[in-house]
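There is one chain below, alone, in structure tokens, taken in the form predicted alone.
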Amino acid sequence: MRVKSVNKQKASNYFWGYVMSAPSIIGLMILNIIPFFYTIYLSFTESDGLSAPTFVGVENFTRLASDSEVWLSVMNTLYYTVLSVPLGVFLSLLFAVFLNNKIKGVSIYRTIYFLPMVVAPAAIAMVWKWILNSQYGILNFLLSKLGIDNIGWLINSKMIIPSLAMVTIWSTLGYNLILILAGLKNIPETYYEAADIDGANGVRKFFHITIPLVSPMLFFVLITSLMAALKQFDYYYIMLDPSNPAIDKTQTILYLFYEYAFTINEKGYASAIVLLAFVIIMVFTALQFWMQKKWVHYE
């Protein structure tokens, strides 16, 4: 009798578990899983989005392999990632360590750093677009007071990627900082007290206590920052005018995907491009998980 009651309770738990998780599973299927497999299907077709797709085999992938525009966009994406991720994570760690100290007005500083995260990315992009404008932007105005000529932050092909990386670092600094700060707060004070007794200085405590114990949070920040950088699209779309002559030399792979999917209307080829972006992200994510065994320390 008792066994039947336990089984009935277990069945009821399973039933309500499936019922409660059903909305998330259905949403995941509709918004992620089905579109992913449909994208794979489209990559083997020629489609303009209006008429029925025509199967063309691997033609899109052979075209992609020899398309210099695609590989330039891949290099641009990697360049943008190299500029924005390491420096962004380093600055987040630096400011988090600073705010972890007992300083006057620390709550105000934390609020100021976190403010960009509560602002919509489109608003951030529009403000920075004005700041970086080569004709009437405030940054060039301030530089002109120092005797520096106008810089084409968003029109010079050599300056566009560093400029957008700078905006990304500024906008994500607060979020990453708060995550790392949470990791720092979880480090027991006893480790530092023991190090003080042994005569360790601040540098040794930082590299031998702080970094190892905050490494799981650093790994999380690093992997999410890397994935976001490899998927960069919104700042390019909002801050760069489509008529900008430098955009062809600086576009990222997801911006190129957008161009082929919604401007040129070659959805089959666009699907092949976005699948290449997916593979690149998967490779870098797998590499990070493999490398984290060597530097991330879990207590």
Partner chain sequence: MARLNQKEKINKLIIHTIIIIGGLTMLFPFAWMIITALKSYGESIMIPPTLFPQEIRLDNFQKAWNALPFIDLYTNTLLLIFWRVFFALVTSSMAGYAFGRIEFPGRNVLFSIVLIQMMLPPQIFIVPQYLMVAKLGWLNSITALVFPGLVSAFGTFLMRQFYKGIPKDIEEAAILDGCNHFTIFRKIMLPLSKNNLVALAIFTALFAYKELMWPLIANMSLEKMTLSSAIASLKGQYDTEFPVVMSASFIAMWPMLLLYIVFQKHFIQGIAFTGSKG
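Can I have the other form now, the form predicted in complex with the partner chain, not the form predicted alone?
Only a single chain is listed, so you will not see partners or other molecules.
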């Protein structure tokens, strides 16, 4: 009797286990896993998306290896990441620490800093495009007051990547700050009290208590910022016109992917490019996970 009921219980568990996980798993299979393998397949073909793909072997990859446009876009993406991620995470940490003080109106500041997160990137990009306009933009006007001459923020190929990194830092500061602030709130007050008794100063407390204890959240912020930066497309697409001659010199790898996939319509080659982007993202994520052992403290 007892054995039977245990078996019945097991059967019921199996049944509900499969039934309840099925919608997610079937969805992920159809929407993600099969497309992932199909992208791999497409990377070995020539395809316009309309007629059947023709198998071309490793042609796309040999072309990729010698395509200076692709490697330049990889360098651009890395440059953009180096400019936007470390500074962005550092500023978020700095402002989070400031806002973690007992000062009046913290919630108002938090609300304001988070604002760019709830506005569509398209609208943000349009405003910054206008602010950074080299002829009529307010930024160049203000800088001219300081004696700095006309900067081609979105025209000069040397300035475009720093400009977009700046907009990125501005627009993600609030999001990262909220996450880090949540991490700071979890640090028990008693640690700081003990340090006070030992006579530790603010800087010491910051490096010996705050940083180690907030490091898991800092790591999460770093990983998500890194992944987002390596996938940058939105600001490029909106802020730079296809007619902009500097775009070839500054485009990111996913912008190039979009161009090949949907404008030039070479979906086979585009698939090879997006796989390269995937490998780069994987390498950097793995690197971060490897390096975290050195500085992230889990309790």
